[in-house]
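The chain that follows stands alone, in the form predicted alone, written as structure tokens.
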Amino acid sequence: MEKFFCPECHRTYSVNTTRWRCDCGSPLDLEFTPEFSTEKILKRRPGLWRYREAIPIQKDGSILSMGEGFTPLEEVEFNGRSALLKIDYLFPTGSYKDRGAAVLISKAKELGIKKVVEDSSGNAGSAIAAYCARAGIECGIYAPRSISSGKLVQIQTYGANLKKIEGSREKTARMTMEAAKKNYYASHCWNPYFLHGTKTFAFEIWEQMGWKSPDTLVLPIGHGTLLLGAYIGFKELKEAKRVKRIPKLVGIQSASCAPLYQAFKKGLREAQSIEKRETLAEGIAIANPVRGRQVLEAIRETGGEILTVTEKEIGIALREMGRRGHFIEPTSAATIAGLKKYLRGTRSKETVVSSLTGTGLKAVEKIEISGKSRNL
């Protein structure tokens, strides 16, 4: 039976509720048993919902879709070493966050929710706003005023009530939590339904690789919603005996804001509060990740690691991917910089998958400024 459960104190709760965290203060996980029928999957059109029996939405009539999912898996080469890239900036709103928003807002529709609030550095806010527009659900997005203007315009274009907050990403989150006392909190980091959307990243790779898992995933980590989703997805496939192992998870952080890297290196269970510096990779500039402990546990369980990249390395990767025909946002470039760093020490036969998580059209000003300052 589907239910919320707390990984810290082990309380359980009904999923037919607007609850977004445990009484002990911990984020909740979702207890759900997926099914994987390759026969059914192959009969459906390419897209996120082809894995219908593995996605926790009870009624088909609740499903919201704009054709998202099943993005290309492209082979690339960096200094003689190959990797595969999921081109997730091809989602309807320009980032992988549509995976989580499609499932989370479908659940909100199923619950009869009329209004939601969310805090975001841009991409999650855009995705939640877009799917709320499709569902006819009122949407309030709280975002730091300092984020890329393209993302702010995008959120407003979907009809969301955008609240620009002066101050840090953390202050923005606190103000949203206050609003969540009266409204459904459609949080991409607190609400587990979001992770059960991002887990489709794993299902698509599984299918695109001939029903196998890669050796390694190299992914960005701010709150870690893509990495945790991939972990959940491959864990479900392993438990269903569809794959033999969960890939090694390698997380990438900006050196200017790397609380999870520091915790990993020190052998800590969870990240400690840090003072972050300005970084091009605004999408992963999270000083206090909500599910930091779970991210660290997943990486350690799979024998993975966390790497950091500098602002210079991000700029170089941004320019290099442009020369390859991919206009990506700096957060995606940070991931590529980390991927290149990881590939230097890989085995020749290791299958490595990473992702281009967001389009550069969301951050044109930052990219332009970066190019001028670095003569890119």
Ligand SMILES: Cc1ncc(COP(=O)(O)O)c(C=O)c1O
Given for the second form:
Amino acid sequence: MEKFFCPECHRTYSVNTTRWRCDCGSPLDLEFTPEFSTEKILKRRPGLWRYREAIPIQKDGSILSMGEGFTPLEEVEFNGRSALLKIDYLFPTGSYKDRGAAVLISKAKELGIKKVVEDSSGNAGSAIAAYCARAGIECGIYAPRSISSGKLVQIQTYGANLKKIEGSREKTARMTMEAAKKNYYASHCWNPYFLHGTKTFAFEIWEQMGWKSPDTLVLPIGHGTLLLGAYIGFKELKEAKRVKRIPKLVGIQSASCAPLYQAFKKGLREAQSIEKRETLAEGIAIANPVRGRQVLEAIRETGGEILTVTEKEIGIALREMGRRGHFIEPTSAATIAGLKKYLRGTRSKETVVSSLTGTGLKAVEKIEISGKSRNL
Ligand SMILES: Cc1ncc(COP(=O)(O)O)c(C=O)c1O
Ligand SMILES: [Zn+2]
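Requested next: the structure of the form predicted together with this ligand (the form predicted alone having been shown above).
Below is the whole assembly, all chains and molecules, this chain first.
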């Protein structure tokens, strides 16, 4: 059975606990050996559970599923350079966070947890609330009052107890940690089971590209749960000798809140505190990324880089994707703005994959305001 493992002090712990960090304060990883059988994978329905032997849930009866995953991989072109996009806004709650929530809440069910708490800028909270509703687990979500109202309404509709916090995303996280002293912390950034759900992004790409890895992944980074999941997924495939290498990881941050970009540029091991400005990309407006050190290590190890995008570039990318039939939220448009920037310097043969991480339907007011102010 798998174990919690501390990447800093190397302590290990049983996973049969409500523990959410190491005694030394570090986030925990999971020690787990996945298996991959293409024969078994191909026999199963399209969805993220087709990689069943690579997902750390003990009993099939614990699995909570709404048929999520195996999202389309669509080819796009920007200025003569092509890339592939995972259409992850097609998940049941409208964002890729369902990858993590499906696995994390299945584990909570397996552990017999009755109540969880989580803090979020909206999409992770919606995903955790939806899967808790399916599991019959009581759910408390802490979110800043200022986030898109579509996300707040969605969380409440799933029956979660929504605590709207007056103040920043950082204050929201602090209040949730207090609540986590008495309740299971179903945190998308602290709990490694979430990353063992987002890693299915890598498995799907591997299969959809003919059992190969692409050269490069261009992904958003707030806390970095998709980027770290993709890294873990491709690392597991490499260790199992299913792919030759882990793709180069290129992270995208909003120029208004770019702690990891700053740290990367200065050659630092972890992010330092920064002054955060308002940004349309609310999903990646994270001033203190919990696993910042791991994100920087993964990017450096794969020879990747971090790019920033401006508010203007986010607005332009959002409307450009709209004209191509994709209604995405500004956070996802930030990734596309970064992808366009990255593609300007690529070789024509480089295979680049990115993602449309969230639907625009939850963020209509922000999209409307950005459209009016820019008159696009
Ligand atoms: C739509 C969307 N994309 C990307 C992200 C970034 O995720 P992370 O903070 O794990 O990097 C978020 C986070 O909330 C999101 O909602
Ligand atoms: Zn430790």
